[in-house]
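Let's start with one chain on its own, the form predicted on its own, as structure tokens.
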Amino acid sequence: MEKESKRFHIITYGCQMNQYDTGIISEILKNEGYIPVNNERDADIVILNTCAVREHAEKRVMGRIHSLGRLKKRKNIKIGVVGCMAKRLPELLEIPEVDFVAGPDAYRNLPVIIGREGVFEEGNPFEDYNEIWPLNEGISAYVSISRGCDNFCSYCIVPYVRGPLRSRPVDTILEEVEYLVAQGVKEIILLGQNVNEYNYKGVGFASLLGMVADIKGVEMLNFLTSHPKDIDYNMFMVMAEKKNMVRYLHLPVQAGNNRILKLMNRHYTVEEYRDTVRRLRSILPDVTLTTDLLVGFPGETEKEFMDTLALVEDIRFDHAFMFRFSPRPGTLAALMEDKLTDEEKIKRLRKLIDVQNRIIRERNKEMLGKSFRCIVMKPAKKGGYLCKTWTGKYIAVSENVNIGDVISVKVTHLRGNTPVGITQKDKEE
């Protein structure tokens, strides 16, 4: 491929791990002389880094492929589909607009794949990209501590498309964090499909968390995502002891009924989940707790759905990512009898969203009149800036502040469900 045809643009769909992988792809291509550009109109190669967790995500990708096809008719560009959807659907190569397809473990070979065209590459199932560290442009950066998943929740496609769990060596994780801090990063977010399963030569997640927290320059430390069945309570102690740890935990419960949890292959009960939350809040009273909730699972009765609502009312999550069930071909749940109509699933989802949104507002009202130390993270969509507290919540400020500043903010009101505040300096003036 000639030098002038090496401009590339990546369009990312899906989770934080996909965002991190986009950085890996970019570093691999740049090391081979490829040049990143900010939009597909200026690119010679457009790569869609895809998600396969839900049908809606895949439909969005298909729509984007066809819209890029119109660009391709006007300009000689190459279109590649990579990531989870690519691994699940190698037949994407049959779409006329698509030139190459590669799974999440094949990124190292992308420079060769791009040159060959018309190929699907699955990649090495034990790939961990250890020595490839994505360069971060902001003050917050993700660091993957593991890849893959061995849990096989009955509704989830991730283990099939991302392969088996493999933990990265401790030293390479610490070196990557030190590298990012040297580049000006202030917040580190450790990533894994299930961080609690991290284990490298006897070093578990709680120990790794303490090591990262002790690195000079890490002002804020966070992690995603934990599985309730693998919670190590030593992790809560590290969160309480280290001043740079964000008192935030994302702990997906998925459902509030034991029969449904068993069908989901989650390996914990509602009672065990409640006990984990009780112990968490006893150690970290001001913790921000968020979750994932899935409604309309095959066979879910109205009463079982109401059990989920009751759990939400009782736990009072600070935020929740809520979805209705959509079968993923190849998973166990896709083989289960699903009698619920889409209309009923949507009705239940809307009811759940209404309840959770009310709780979010009530929880955020508790912040009114209180002051929080936070880091200015990024511009807010409606003007001003968003600051992140050490409890993991965002506060909007309209003052003239700088990204990366550590400031004290007093919450004065809510805009929708978003806390809005003023800096303590302006309050004194």
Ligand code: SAM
Second form
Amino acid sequence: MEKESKRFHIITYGCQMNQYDTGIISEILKNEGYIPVNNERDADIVILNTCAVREHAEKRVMGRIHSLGRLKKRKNIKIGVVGCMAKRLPELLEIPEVDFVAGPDAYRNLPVIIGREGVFEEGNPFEDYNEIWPLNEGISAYVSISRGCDNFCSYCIVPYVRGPLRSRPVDTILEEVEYLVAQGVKEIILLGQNVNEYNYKGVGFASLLGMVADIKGVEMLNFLTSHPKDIDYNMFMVMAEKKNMVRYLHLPVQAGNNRILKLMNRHYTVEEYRDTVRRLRSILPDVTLTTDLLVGFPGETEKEFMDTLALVEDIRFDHAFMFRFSPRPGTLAALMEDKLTDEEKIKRLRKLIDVQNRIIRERNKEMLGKSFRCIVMKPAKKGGYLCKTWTGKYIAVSENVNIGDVISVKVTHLRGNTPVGITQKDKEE
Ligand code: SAM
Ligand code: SF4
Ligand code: F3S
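Show the same protein again, this time as the form predicted in complex with this ligand rather than the form predicted on its own.
What follows is the whole complex; the chain from before opens it.
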């Protein structure tokens, strides 16, 4: 392939794992002489790294394929679809605009796949891209410590498209973190679909967390996403003991009713979840706790939905990602009788969002007048900068500060729901 036809651009959908994978794809292609460009108009190869978690995510990708089709008519580009939707729907290859399709475990073969017309590549289910260490712009970096998921929550497509759980070897995870820190990264975010199920030859998640926290230069350490069924209190102890650990836990509860949780195949009860939160908050009183909530699961009654609302009122999450159930072909929940209308699901979701938004505002108001030590992370969309605290909150500042600096900020007011502050020299909370 000529140099002129080797410019690539990747458009990423979906979760942090997909963002990390976009970095992996870039590294693989760059090593073969391909050149990354910042937009599709300058590219010879446009790759869509896709998500399949809800129908809406897939519809967005289909829309983008068709709009890229117009570019393809004017200019001879190749269009590839990779990632979770590609794995779920190999027939995407039949769309005239699409030149190649590859699942999340097939990226090592991309340089070859791109050169061949009309290829679907499923990939190696044991792939862990162990020695490929993507470095993105900025001072924050993801490190995937495992791939795949074996949990088969009844609504979820991820185990089907991402394959079985694979924990990466401890030593290369530590080497990757050391490498990133040496490149100027200050914040490390460990990733796994079920990050706290990590286990490599007997080394569990809490031990790994402690080892990463001890690496010199790791100023902030976070992880995503924890599963309530695999909570081990040792990880809370590590979060309390290590000064660079962010006191932040994303712990998806999904629903506040035991019958629904059982149907979802989540392996915990509402009472067990509450107990975990109680112990978390007793060990880390200022922890930021966020969650995922799924409403309108097949057969969810009004009363069962009210149980979710009651749990949300009670726990007072700092933030929540809220979704209405979207049936995913091939999953168990897609086969369950679903009598709820879309209108009813939307109504429940709106109600939940209203309640949670009020709680977010109340939680953020608790920050008013207090000072926090934080790292200046990135420019804010509305001007100024966003700083991240060691309690996992973002505060906007409008002063002239430098990305990467550790500063103390006093929260003065809220803009929408975002805390806004001024830098100061007082002692932080
Ligand atoms: N591994 C994480 C966990 O166990 O909670 C979640 C990963 S999933 C990619 C992110 C969120 O998407 C889930 O927590 C769930 O709330 C939501 N989700 C998954 N499948 C869904 C579906 N079929 N319809 C609507 N939301 C869904
Ligand atoms: Fe999906 Fe459940 Fe695995 Fe999370 S733990 S990725 S929700 S199957
Ligand atoms: Fe992530 Fe979507 Fe795949 S949420 S794992 S990109 S299905």
